[in-house]
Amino acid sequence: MSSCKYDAIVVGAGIVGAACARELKLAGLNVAVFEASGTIGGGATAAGMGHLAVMDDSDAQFALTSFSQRLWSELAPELPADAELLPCGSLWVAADDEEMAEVHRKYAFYTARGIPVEVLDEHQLAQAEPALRPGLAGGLRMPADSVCYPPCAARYLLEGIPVFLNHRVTRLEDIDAGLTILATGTAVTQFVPWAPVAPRKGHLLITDRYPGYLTHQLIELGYLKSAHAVATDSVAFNAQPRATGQILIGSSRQFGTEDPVIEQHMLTRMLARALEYMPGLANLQGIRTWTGFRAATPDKVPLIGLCPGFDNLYLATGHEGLGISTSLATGRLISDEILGRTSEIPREWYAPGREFAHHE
């Protein structure tokens, strides 16, 4: 590759890399993508749930997810049918009074920032999702959330951009381009060994087609505890309707393993948790299970921007379970930094060289 042929090379054809490449192309740069596998949107992109959600774990997370959701909304009319964009909304499910207190906290947080939300009591929750077990305390509905099928969304983002599949980069010195963007998920440490990114394994199961069985993306409030636990394996109830009528069931989290094998004990725990919330799932037919690896940082905020020690290497990784949600905003921030534009949200929150506090 001649450096005069491409202004930028994006390494990684997952949805984050695709979003970065698209933004750079829209800005007028000559861009190409190198992908180690034979597939666009493989890896974590294919393994993920495809939830396009606004989250409130931190100011940085909220800013990135809300900005990205707006970009997804603007892109939605262009997306092809196979991207399976489904504007189903999310329902955070509260099991008890303690979790209802969290519902009200989230309601106040989002309302103050202009995000549409609605508090549901026990009866309204049952009406919204009849398959949930009786006796749950209520929930928080977020109607602007949606889901998509990420691999096809990634393929759309890369239309018109040269993608070199089965092109494994082993050394940064072998990339002959003006700029390089590493959107390689957990593999970023092969190029930048100090990068604070670790793999976090997850299991998912998808059912046969049951149209109308589930209306919203469902997430238990206990999911927050699961997502924050870094020392132990954890599971939490998460169920998602797909445009096909299938139901995607999660989720599990494990550190300390890079083996993609399906672990029966984790799958059993995950499904048992799901049955606590939706007992009728036991009557549905599961057709496939798989695992994937989220790229996790110590503060649950991705690394987006110029890599310390380099003047032409940018990182776009560490999105944990929010890579699909935040991909478009990540691409915009990378493009803004490269082109010297002012960003709509503070880029320093995501700077790869930032200091990391100790997180439990």
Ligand SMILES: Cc1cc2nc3c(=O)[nH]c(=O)nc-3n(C[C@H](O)[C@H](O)[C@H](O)COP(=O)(O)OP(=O)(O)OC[C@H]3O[C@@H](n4cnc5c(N)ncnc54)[C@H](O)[C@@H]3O)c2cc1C
Contents of the next structure:
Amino acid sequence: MSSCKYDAIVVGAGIVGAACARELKLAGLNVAVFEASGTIGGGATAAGMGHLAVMDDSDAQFALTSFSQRLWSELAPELPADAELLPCGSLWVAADDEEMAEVHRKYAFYTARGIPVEVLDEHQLAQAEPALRPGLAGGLRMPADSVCYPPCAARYLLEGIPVFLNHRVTRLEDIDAGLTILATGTAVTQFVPWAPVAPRKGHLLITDRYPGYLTHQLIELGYLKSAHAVATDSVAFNAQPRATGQILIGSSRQFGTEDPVIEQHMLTRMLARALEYMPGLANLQGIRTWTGFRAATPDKVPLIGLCPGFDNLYLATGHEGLGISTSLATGRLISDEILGRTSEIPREWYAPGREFAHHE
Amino acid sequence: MNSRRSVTGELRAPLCGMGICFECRDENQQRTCQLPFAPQVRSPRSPGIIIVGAGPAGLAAATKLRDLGLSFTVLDDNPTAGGQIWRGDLARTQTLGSDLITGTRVISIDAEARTLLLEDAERAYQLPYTKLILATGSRELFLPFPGWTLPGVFGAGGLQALVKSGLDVQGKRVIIGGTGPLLLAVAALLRKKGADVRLIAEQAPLASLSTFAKALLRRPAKLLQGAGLGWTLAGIPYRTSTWVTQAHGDESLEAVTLNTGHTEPCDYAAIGCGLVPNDELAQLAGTSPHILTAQTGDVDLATLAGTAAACRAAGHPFNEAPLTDARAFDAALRQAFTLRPELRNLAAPDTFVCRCEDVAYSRLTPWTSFRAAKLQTRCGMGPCQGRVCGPAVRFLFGWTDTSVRPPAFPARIATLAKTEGDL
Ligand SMILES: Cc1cc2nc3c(=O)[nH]c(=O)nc-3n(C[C@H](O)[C@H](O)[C@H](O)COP(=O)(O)OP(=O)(O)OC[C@H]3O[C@@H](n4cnc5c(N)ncnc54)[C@H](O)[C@@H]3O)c2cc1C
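Switch from the form predicted on its own to the form predicted in complex with this ligand and give that structure.
To see the whole picture, the full complex is given below, headed by that same chain.
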């Protein structure tokens, strides 16, 4: 491709960088990865819940998540056991009639697009997840969703690819490669100051092992309201069964801070919310908490593709709370663009140079 | 004694005797080594000085504060005061009376609001403080070797603590190993309780021990203690440059092999490779003018450090000279009992280093930092929160841990969901 040492350098060994590097390698490019920290997947990827979900916030989001889900299911048979892929399905929990109306809307949306979904009434919900409090309105089951353990999935994606750890890129000019892909998560603004990406902090807690306590990844439908409320700090009930039998409880969303410290008041709010949905969690043991930063964009759609003003710099960031889910599709879109292939979904939806109208 | 099945199905029994290894926990994380973990019904108190830890340092701090006429509260997660060394020693601990709250863990510290989040067997509550004295003492360094996860293999201080809490060792054949003067104290106690102590295997060479003996000579009180032990220990073989390389048994300990090649049948092995400070709370709290940490070490050092911390908390002068002296002695002691590099090579590829998650040694060697190893292998991700494997991987690979976050100990979700005012 050129006289450079590598055809392509991916900056960032998170799951998004890992997926990009893998696709480029599969396409025959000589690719390497530079990672600032001493660890693969030590950034947002280590913090993420690893819920592999299809979402319907926008056409762009639906296309990317559903395409990526197909890529995950193709990859599933070869994933190592420690990637802990668990085909548990998701269950959106509706607390009241208003949220139940949202269940029906989602049902129609997904059914029209060939995604398997199932509406649960109050009793079916209680049967599906007995630990939920009685009196909830119902839910929407998405059986094709799953969960994984992202740091090990990222490591697997990078197998056979040179990864230079403790290698922080400070100037793009120093990179000796034909192409550079910036998969630096929230740090993208260091290189592309105008990139509309802001860190959005989240808290999580994991319990000791309680096999069988939960069956599905549970998300309250109120999550939609809180995920959209960009102005204020918010919490939403989110509980996930891990392959180990542990339960991962989330989550919170905050703008305006880059301090990773556990904020007791956010943790308290988040757990109090979880207890409203699952009172029995009260007596389970929490063993560890952590925080992480999602790379948020104004329209909640990532930046994937050629960076305006460059002919050899690509961006793969801005995945907010869905970067584990959408990593594989991101890698595919990036390699399609670089190799001049057509893509299965419209790439212009994710173009970094698109107009950012606020979708509030 | 409680036991449990590990995540790969191994039978496990207590190791540490002090509530940190989680090998004897029940489904509520209740550790048998800490029973009874009884709730203490307390009315909310007005803010005062809080001492965390009722071992020698905490007790010394309490005594000093009392002498100065100041009120205080002592918290401890064990059922009785005394720490590891004076556990159940009523003469030393009963003076605390109602100023002592046992069976209570500090889960989190809010240094800005100056409050502690506490949990006992039944409740969670917040307790405000004016000054906080952290006297959390130390735990043992446990180094992995083949068979170290077998029931019957304890820490040296671990078996000592369990015996003080009532474990019957009458007639049991015991091998004591590891390093340091603690081994002698453990041997003396075990013999007193009727155990058949077969051997004390001290890894340090004789030459470094004679340096230690010289240091003892400068401290007559220590010498007397040593001599007293000498009497009790008469007849127990004490071998230097000797260490346990393997433990054998099928679901419980039957024998150990030494580096000399000799295999000795035994019922229990008590192996401690020195002490590491319990500094999680200090790390969690960060630096604050309202938080004082009492350095840990041998009883003398801990006592002086506790007194010093109390004086500083009270704004009272303190004579530093004896503390400086005790630190120098502690340093000499550590020097004499430096761990030999051979101990880094004891673990076999399939020896578990992380007992909570059953992570074998060979799974750790590809990684270059504790964080990478944690993320890729789950090492240190279990309920002991790396208290056992953390110091071990520091010794084995030079890895240090990255951060301490709440909860300082596993805690009920209800506790962590507590909001202010929930007293
Ligand atoms: C609390 C929380 C929960 C989440 N839950 C989910 C979920 O359930 N499902 C889901 O799909 N997503 C979830 N996410 C989102 C997901 O974790 C992220 O979108 C995803 O991990 C982003 O991956 P990444 O590779 O872009 O970023 P990162 O993992 O942050 O990787 C970026 C890497 O770039 C490196 N880097 C940065 N600057 C440089 C430089 N100058 N030189 C070299 N290297 C550099 C960093 O060290 C880092 O390793 C969650 C996120 C959070 C915070």
